[in-house]
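Only one chain is included here, represented as structure tokens and corresponding to the form predicted together with the partner chain.
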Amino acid sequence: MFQNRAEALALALPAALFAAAVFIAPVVILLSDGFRAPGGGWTISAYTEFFSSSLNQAVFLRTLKLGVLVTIVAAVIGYAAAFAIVSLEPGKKGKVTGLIVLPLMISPVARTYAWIVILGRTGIVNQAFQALGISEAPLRILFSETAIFIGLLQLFLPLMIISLISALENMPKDAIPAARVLGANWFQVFWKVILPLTKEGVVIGGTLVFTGCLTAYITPAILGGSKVLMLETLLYQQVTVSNNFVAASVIALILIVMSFAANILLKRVATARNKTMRNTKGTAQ
């Protein structure tokens, strides 16, 4: 560790000042707009107004719902996939992990666009449904919550799987056989051994997925259309269609608060579990 303070500041300050000027200052001003009263002074009337609209409420709840749902489903699939991957032999493991990571390199526009081909009126799913006689006329899957859900899940599932792979790999090797020997069934093994030992991985993965869902713009824009809005697309509409910058500021703060809240909440969950674990250990001894 070098001690020279002036030198350190000279190295670090340009980046910090740049981020502060180009990013933090404008964002903070934008966020403060939502609290400005028209005649000067401060008010939260923009927020009460925002939440009094049933459309806005629906969008807010939809965003929350999709975020939570995608995170939970990603965790469930993620565990299965990560578990399958870590039980592969090393050479294969690397290749499969590569395939899982691959989509992250592909432009989200391209990845989302693919779902139009699959879920559209003449898309693969509708063709299959009609061929199998499940439905007569093409179903409207695109521009629905389902479509957004599928798109978001596909977009962020890799992040969950990667987090869980490293968590499972860091787990003590004998934990699962030990629990099996003690007579636990697979369900118990999961709840009592795997989940507590990998909770950090789920929390990291969960935070990434949930925050990703909040900040994703392309997926709701392309797969939700102009009717099924999420907060991000609502923000865009407020600015481009209604020129309502106050509402945009309100939505921006809501998004930021939601992702911070999720961060804190998930961290809490992780540490709370930790405590109960320690307590049971304490009584067992």
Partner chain sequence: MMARNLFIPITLGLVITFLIGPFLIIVAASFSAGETLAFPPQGFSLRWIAKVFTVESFRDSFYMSMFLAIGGTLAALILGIPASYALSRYKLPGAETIRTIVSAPIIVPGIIVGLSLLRYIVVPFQVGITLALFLAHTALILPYAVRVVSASLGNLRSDIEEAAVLLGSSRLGAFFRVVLPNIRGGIMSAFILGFVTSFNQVPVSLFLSGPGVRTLPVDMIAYMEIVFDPSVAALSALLAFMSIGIVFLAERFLGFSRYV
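Source: prediction; values computed, not measured. Positions refer to the first chain, counted from 1. What we label the rigid core is the largest C-alpha set whose atoms superpose within 1.5 Å from one form to the other. Compared with the form predicted alone:
Structure of the form predicted alone (previous: the form predicted together with the partner chain):
The following holds one chain only.
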């Protein structure tokens, strides 16, 4: 398309400069605040101080735990849903995929407030539990880790399903029938055929879901309240309530590192699994 590389770089330069001016530079300035010493120079005392607090440790572990749980459950449900959708006729597949995408077009605020109605003391869930005799009094579901987990799962599950649908559609159509003919059960088909061939969808979907759980503010703030804090809600409190931009910088860098680490870990796991399978095949031969 281009005569030389310089033409392509010249076209990309305005966008690169704009991104550097409005995104990269402010982020670098914000993150650098966490390493600045009060009297000048550089230090990591802000990070040691952050992790020395038992409250911050609990918030960090809670954020990591919920992010991992939501990602794993989204992958399990996403595989089942994506496999069912891919198996549909083309006309039905488009309609069902549209229904999967539809929640993404609704404001997260509206979707999260709907869970208050559903999970409240007089909500549908508590009414069903009392009608079935599971509990005599309304359960406290709101303002808990359970409520945040449900809200985040509902919020980001479509991203996982869409990623897996794309991966399954690119998988060879005869791969599953061939494995079944060779005597593999459904667990072996999934573990040794479907999962390796759709690893890119898992990596993309897992990164989107886990990163979304780390950066979502509205859902943890509404469903968790002020008592069940996550890193994103703690960051907001440090800026708006405490006016502590150093602590906010520390939390921001932690969130960025966790996001990149999740993507790298998923890629490493997928690559390691492929190497293990190739070595197993080579040994068998």
